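Consider the single chain below, provided in structure tokens and representing the form predicted on its own.
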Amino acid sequence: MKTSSLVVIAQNFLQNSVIEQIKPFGNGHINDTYLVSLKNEKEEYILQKINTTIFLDAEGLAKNHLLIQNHLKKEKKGAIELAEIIPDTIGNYIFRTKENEAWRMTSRIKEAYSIDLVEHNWQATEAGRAYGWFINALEGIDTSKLSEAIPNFHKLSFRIDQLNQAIDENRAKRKEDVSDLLDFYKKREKQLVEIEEHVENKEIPIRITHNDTKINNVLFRNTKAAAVIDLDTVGPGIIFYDFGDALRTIANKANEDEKDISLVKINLDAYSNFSKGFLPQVKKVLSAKEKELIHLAPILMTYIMGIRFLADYLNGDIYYKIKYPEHNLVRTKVQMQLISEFEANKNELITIIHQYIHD
């Protein structure tokens, strides 16, 4: 996009600035993320056009964050900082061109960075501790007041359904050839689905969640977490889906498309140490189904992207990029080799998570 159409866009939330420079920021794939320097001014901030294919409901995205916001000052909560959503000139979050492009701007947190890979133990702590955080802190907010992204995302129910179709519409011809795969998954199916029945009955409760626990939407400074950040997938949803997904990343010594199968491993310093700094921060507004069940998380968030690679795989892959035609059934295995380590260290994984939760 040419610049001076950023600038313009731009002015709309810092008309009372002048803008010195505006250019391309991040690595993130959805949105597209600009860097907005003003002279004479030290503060920067970010602006984003916000993919309305992925995200239907800007308005929503911008109204969560604010009542966030909110919640965060009045109760003075700030140990770990989040960018804050500017105003346009008329007061919207939301900024909207005449095309009907959705455009938001935030602050931006600054004198600190991102990571992609835990290279050492404080990394992981210092992450499960800003998780943790972001979970205490938002204790008390109506979850009804907060719209839902991505509607279903982390459902386990809908992604089983959503795998039955693929089974049975079977696109691509590819459903024998992976037999095992889904005996696997299907083995494993009724425990999973006993945490939704804890859900609808109340005994685990529903939260604010941040649903995207990359070790990357954390920002550090020297050597601490600093920010929370990327609060898109932010919503109604339960503790599992945040402790869970980070470990399904953090804790797998391969990539997520890795070939060769004997590599994937659970890496246990990094297991135990996201868990370090995590379950201390919300062990006191913990169910006791909560306590008895978190051991189950990673497994369930790994299983749940297990079977979204799967059904993607048996669709002829029509929603994961892939490089080559067997891509999501290398994904896919990942998921079912990392479930089946969970599954093997399942005892000392839990002494891990009752040293953090019971001390």
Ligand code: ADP
Contents of the next structure:
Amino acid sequence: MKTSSLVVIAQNFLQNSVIEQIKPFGNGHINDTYLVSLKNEKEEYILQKINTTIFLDAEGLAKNHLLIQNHLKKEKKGAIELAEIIPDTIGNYIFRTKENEAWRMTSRIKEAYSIDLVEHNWQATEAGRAYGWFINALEGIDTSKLSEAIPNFHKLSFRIDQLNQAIDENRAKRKEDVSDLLDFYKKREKQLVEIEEHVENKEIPIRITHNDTKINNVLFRNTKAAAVIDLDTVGPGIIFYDFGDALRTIANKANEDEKDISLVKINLDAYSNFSKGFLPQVKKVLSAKEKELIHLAPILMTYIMGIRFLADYLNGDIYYKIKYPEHNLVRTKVQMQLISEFEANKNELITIIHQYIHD
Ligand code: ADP
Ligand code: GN1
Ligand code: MG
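Right, and the form predicted together with this ligand of this protein, after the form predicted on its own?
Expanding to the full complex; the earlier chain stays at the top.
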């Protein structure tokens, strides 16, 4: 994108400021994110082009953001920040260009940074504290006012249907490369889909959850979690989604897209430290069924992401941003290996979790 047109777009939100620089920022897979700095002003801003093939209702996202922002202002303890959404000149929270692109601006969380890999135990504990705080803080929000950005987002049976469709269509003619992966995922399908039955019969309750708790959606300041960002998917969900998806990136010693699969190893210390930060905050609300099955949450979420990357590879890379043709294949292989690691350490992981959910 040309900087000149970015400046024009940014100026719609910051009419009284002189823009000094706009540069690409962060490692998100969905939206286009830019950091905006100003002349003679310390405040910085985040400008994002919303991916409207994925998020069909950008204005709905902004409404959700405002609702969450206003609700959390009342929540004092924990002091985890959110990025404030900023209106444009005429008071809209989404600026539409002539081409109907959807842009939004938020405040940059001051002196904060994100990480893609956990290197210190405190990072895992702090991420757990932040995401656990977030779930508690969302309690009491009027759910009828919160629109579901992507329906069935973490519904496994829906994701399996999408994978099956991708296999049938074989659009990118890649099916033959992935038969081992398909066997691996097929074998685990039944046990994980059973979790849905417990949701349907309400043994596992629906709450408001973040639904995209990878490690780079927590921002740190010095050695503390400062903010939870990327609120696009906040909506109805189960605690397993947030606990599990966070551990998918936190308890992996390698990156989500590590090409050397031998480096994909479980980080037990990070698993334990995240659990220590997260579980004590939610244990009082966990049902008996949740306590019984929560150790499956990291496998469930790693599985869901694994088959989503795989389906996207089969579809010819139409959903996630990729940097090279095999990127989604690498990502799904990493998820597969991490699931094997979780399985191989099952008893130890259950022991860790029990330590934090039982008195
Ligand atoms: P995506 O949906 O594409 O993942 P995010 O909203 O997560 O987009 O933003 C991508 C990255 O940009 C984040 O991982 C983070 O590093 C950075 N970022 C986004 N918003 C902020 C913010 N308000 N303050 C500081 N950094 C941010
Ligand atoms: C996407 O937006 P980002 O990069 O934080 C995806 C998540 C996946 C993640 C995998 C809306 O998250 O569901 O877990 O990539 N978000 C959407 O890295 O699909
Ligand atoms: Mg993100």
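What you see is a predicted model, and the numbers here were worked out from it, not measured in a lab. Numbering follows the first chain given and starts at 1.
When one rigid part swings against the other between the two forms, the hinge lies at Phe153 among Asn267, Tyr319, Phe153, Lys23.
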